[in-house]
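In the form predicted alone, a lone chain appears below as structure tokens.
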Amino acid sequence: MSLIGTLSLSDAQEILWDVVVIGAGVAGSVVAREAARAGHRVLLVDKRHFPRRKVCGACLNDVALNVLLQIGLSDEIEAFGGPQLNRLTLHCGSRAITVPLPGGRAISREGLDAALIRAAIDMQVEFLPDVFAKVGRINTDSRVVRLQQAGHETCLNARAIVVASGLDGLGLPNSDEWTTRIVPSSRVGAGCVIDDSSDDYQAGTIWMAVGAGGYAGLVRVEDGRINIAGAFDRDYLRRHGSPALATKSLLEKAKFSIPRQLLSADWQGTVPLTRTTTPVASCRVFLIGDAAGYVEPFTGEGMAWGLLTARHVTCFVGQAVSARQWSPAIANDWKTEYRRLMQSRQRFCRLWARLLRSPTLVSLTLSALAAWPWLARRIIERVNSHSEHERLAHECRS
């Protein structure tokens, strides 16, 4: 079901927003109903139609579940009836090893950010889509917000501007208040969405297929589809000519059946994967999710970081939208909290990130874990350990 907006783009800008989310996938959805929660007035913006696909694994580990248990939306969830994912299996070449997953479920991103939007809306955000934004000037008590819908363009002004944009970010490339590094060698993301019911890749489990190129998983989400995503090397897109053939071949060398509709699905692409998007926060200005940095993920990462940082963000706006004169503290506490939530975890999936670059360390690593199971499991649990952020991130102080 179309998703249409609230309000239009004329009457948006004749309103002093608290709170503007640029962005209304999942990390932008849940800091706009958080900050709507919060009493604050709050509009909702994304440059997509929504529902939309995207390219993502699908799947929301257990952190990325607590967080949502944790503000109320876990009935959202189960309403969707996705798979419960149970294990990991992981191929490279001849070697193979399945790990038992904590918890987690396989939803596509068509319902799953449309579900979290109409959320918000219940929550009383307004929501625009079809809109191209863009952070602005500063004002001595709020900040502008540029938009542009079918040739028109506009301004309006907020309080607080969170950046939920993904790997968009903000938009600015010759921006002097903000910098964003690309690692050189990053890969790529592609994926798509296939119609399949043959028995292959049963539901409950992550597929992974490790090669010299890159990797893909597969995953049947709550409609019975197999939602492909993979990373891949420039040169081996290149090399193959496209992503379903460069997937095909990790497939092959994996020893996985070939889904029929694979070279005929309609496949996106996305820009260079990793990277980082200095301050996350400036004048009235909170970066979050993919739009602050984004490290190539393991099994769900992507999205508990989003909803991770959204859901810690929402005191830090809370700030700046009661600061009439802008305080640069505010922006410092958030730089902090950002690191203390996510320097750990996105050192880790770094060093899988570059593990999976090698065809040779993966296989030893698959021999070592199947000679010594619990280390598979430690590993699952550190990459879905959730109690270092059962606390609440900040204590919020008027």
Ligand SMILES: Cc1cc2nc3c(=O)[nH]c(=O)nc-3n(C[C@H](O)[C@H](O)[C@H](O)COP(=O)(O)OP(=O)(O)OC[C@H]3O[C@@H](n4cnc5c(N)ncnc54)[C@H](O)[C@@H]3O)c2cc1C
The other form holds:
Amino acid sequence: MSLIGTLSLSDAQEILWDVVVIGAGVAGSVVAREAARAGHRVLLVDKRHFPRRKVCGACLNDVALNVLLQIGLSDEIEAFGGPQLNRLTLHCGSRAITVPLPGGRAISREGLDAALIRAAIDMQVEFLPDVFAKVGRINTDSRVVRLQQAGHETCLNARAIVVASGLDGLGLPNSDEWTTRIVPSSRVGAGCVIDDSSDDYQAGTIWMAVGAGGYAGLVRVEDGRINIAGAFDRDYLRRHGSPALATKSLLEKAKFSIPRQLLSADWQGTVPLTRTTTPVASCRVFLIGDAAGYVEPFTGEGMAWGLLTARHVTCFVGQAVSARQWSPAIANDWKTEYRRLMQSRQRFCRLWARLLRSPTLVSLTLSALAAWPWLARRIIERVNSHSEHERLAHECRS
Ligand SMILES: Cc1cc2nc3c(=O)[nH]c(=O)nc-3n(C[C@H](O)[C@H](O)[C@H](O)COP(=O)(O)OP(=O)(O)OC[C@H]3O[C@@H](n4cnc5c(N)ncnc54)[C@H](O)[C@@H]3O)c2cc1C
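Please give the corresponding structure for the form predicted together with this ligand, as opposed to the form predicted alone shown earlier.
Below: every chain and molecule of the assembly, starting with the one above.
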């Protein structure tokens, strides 16, 4: 069901907003809802119409599920009945391992993102879809957000702006205030969701095929469709001619079956994946989720990172709302908190991304994991650990 806006662009313009959130992906909807829950007047804006598709492996790991549980959104997740994830089957060349997963859920991004927006609206967040937004100039006690819809441009003011606009950095102005660094060898993402009534790709298992030029993950989502998402070297994609053919080649090498609609599916692509944007906070503006930085998706943590940063930034956003005079200390505190929250997670993921460039190393790693299953368990536990997050959440609240 289509999600319509809760107010018009001209009505939105009349209000001095406490918080404007640019981007209604997982990070944006959750921070909007959390800020409204804290009593702020919040506007959530997205350039797309919802439900919308998004290139993603569609796997919520344990950390992500835990954040959703903590903020009271577990019923929304349960309502999907998306398969519980209990196994990861990884193939590289002639090697293969299957390891148990401690938890997780496979839910389509069309479904999940729309449900999180609905939950934000239920918390009195105002929602404006089909509106392109950009951070604008600084006022004494607020900051401008520039909005465009169907050729019409307008501006409004907010005490705090959260940029949750995803990978392509479109919510930020082209100015010296921010710098985006893209790793030159970064892979690009591609994905699709297909109907498939075969018995292949049993629900509850993540199927990963890893090759020299990239990797692809397949999983059944809540309605039985197969979600496919991969990260590819740009050269590898060019050589194969399309993401569908690149994926087919990876699946064949892994001896996975080829879904019938693979080649005719409606594929979407992404910009290069591994990047950082700095600073993650500037005058009345906070960056979260992919907008702040992203590393190749092999460990499947992107949504958890988006949700963690959404939850943790809320107290800094509250400080910005209360500050009539902007204090750079608020920005510095979010930078420190962001680093504490993300640095080791992103470093760990970057390590995997590097390892994946060498099929020989991957093959050796798979042999080691097959010989010492406890090692695989430790790695999976590391990705799904939320103890550090709990500690930080506690500090933030107190
Ligand atoms: C191939 C691949 C596989 C992945 N697999 C997984 C996985 O299995 N599990 C996992 O947890 N993560 C995975 N990820 C990562 C995950 O998809 C992202 O980390 C996550 O979606 C980030 O959420 P976000 O809210 O920051 O951004 P997004 O979900 O990208 O949302 C950003 C929103 O901002 C909107 N927007 C952008 N610019 C503007 C603008 N100027 N004005 C208004 N709106 C704007 C967009 O329309 C979009 O709706 C994967 C990523 C890729 C590429």
